[in-house]
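A lone chain, given as structure tokens: the form predicted alone.
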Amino acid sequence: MTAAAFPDALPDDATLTEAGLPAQRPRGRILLIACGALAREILALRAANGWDHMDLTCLPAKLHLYPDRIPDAVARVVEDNRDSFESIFVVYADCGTGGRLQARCAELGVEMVPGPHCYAFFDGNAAFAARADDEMTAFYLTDFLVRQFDAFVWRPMGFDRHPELIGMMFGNYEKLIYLAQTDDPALDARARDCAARLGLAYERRLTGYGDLATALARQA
């Protein structure tokens, strides 16, 4: 008789995959691929809830601007991690990526947050949806936006450059709702600011983490 007729037999994982069977995954682990702009945010839930079975890797936030390079960045690290997690958890919402993340997540079989953004997620999709109407001319952010507003809104749209383009590009908004996950007095005045800069009036909504981290719970 040969090894492979006895898999009990087989020492270690190596060994069962070259026998032909599937090397077997580390029991309870679970990764967590997700864009940096939510990196202190699910750690602060992961410290919270005593979630040490979780890992976090990062994807840069600035892929945001480039929202068509979302699906494939997120595939690859799927491919490069599936066989060290038992599974894994896509913490991207569409992101403007038309669905095409969605449906690449469902042929990788992994699940991802649901929801169109994280602005929709964090405000829970459900109530986010039925304000949409009543919010058409509002502009987000979000704790991580509000600290880095400069870099992801002010200088990639030219406003440190050519403030005249700001009345052209935010002269149908009315208001800025800083959805916030933490309730921080110095966020507050840095997103009040924010909205001074673009000429808005100003809304603070306190969200926490909303359907975020309900959705890391369930994986949990």
Given for the second form:
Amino acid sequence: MTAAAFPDALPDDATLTEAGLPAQRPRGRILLIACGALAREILALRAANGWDHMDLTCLPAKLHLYPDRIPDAVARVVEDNRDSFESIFVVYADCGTGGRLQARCAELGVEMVPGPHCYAFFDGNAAFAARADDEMTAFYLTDFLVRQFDAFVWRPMGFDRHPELIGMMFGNYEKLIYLAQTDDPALDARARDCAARLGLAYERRLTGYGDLATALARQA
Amino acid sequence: MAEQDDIILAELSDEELVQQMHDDLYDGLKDEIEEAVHILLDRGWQPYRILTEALVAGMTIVGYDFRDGILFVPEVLLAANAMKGGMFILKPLLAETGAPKQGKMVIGTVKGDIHDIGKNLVSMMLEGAGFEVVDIGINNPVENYLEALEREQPDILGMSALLTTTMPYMKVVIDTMVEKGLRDDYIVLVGGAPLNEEFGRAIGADAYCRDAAVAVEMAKDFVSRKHNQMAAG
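Since we've got the form predicted alone here, give me the form predicted together with its partner chain too.
The next block holds the full complex; its first chain is the one shown before.
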């Protein structure tokens, strides 16, 4: 399977949210175990850089709604695949696991992406940390989360059934910042609409792939 | 809920009404909870009894089902909102009737963090369990905690954080308390989604509380131990 052909095989966002991307028959030397929310971005980087020796499998993006389940889920995929690849790289940041994913990866002898979560590494971990005080009241979306806003935010938070919960859950937020990986006016419009639905001010920041690109380049 | 419309709360026996309140709390029906509280007061129930047998007991069921993955955050928030409605009626009456006091807690979300859903739930459940709670809100630097401890002289300091990036600040607060020789004067409880017991131990907290129900149990347990120590000393 060529790098150019691989993205065509990518499931839709709803499938990446619910089921992820199953491991394919090994072709490369390196296996990337990623969050389903990062699949498109990883495959875009893979295609752009010709990293044909990297295979990708994704866990369901909805695991983010239960971060305590992420370390065990990642560990299972590592164990199932470690004999088939020269190396494995975990394309998750801490993602709300409170250091548990990092600890588990260390036990398994695999590396992962540095940083607290995907918002931070897309923005650049250092820049994100530097802005932490100024953006304390910001709620972030990425390309994937804009596309999957209803599945990740609106429905799980119960806003479709109980709009009165918006104030209870987002009352301390002031703005929504869309960290854009791609320059897409349609996503910009959708993100603006997400902000309006939450009653937040809107800002867009084009980040590209940020530290995800450098983290993958180091593995390549 | 069609069946709900057919139930006339005032026609239920005390026992049925309390059971109905548990169901209504579970369903987040604030208006029904407020009506039922008034009915029980009119029937001569003591405010503390209504609080414990109807509201806290009902909310405890909600807490268990949240812990077990049967209910999720939206349902818990709706239930909490309903309980808040009942407590708003009872609070002034509880003060008048001298309900038993378990202890006092200062609670706040740490610096850099604006998330307060968990903290608010803990505050409400602790109040329901008879604690006086002083909530110092969100984004608290260490100075805020120290000022509140000095001013309020609580038994317990509670700290909350939702973010991996902000939870280490709890250690800053505890280390500062150690430096100032204050650490052993207070029970320190910590909580928040990315935390765990190991983290709680590592930063020098007395306990990590995985949810509001556990926070209540921990608070009661540590306060009673503290009182026993004082009695023995």
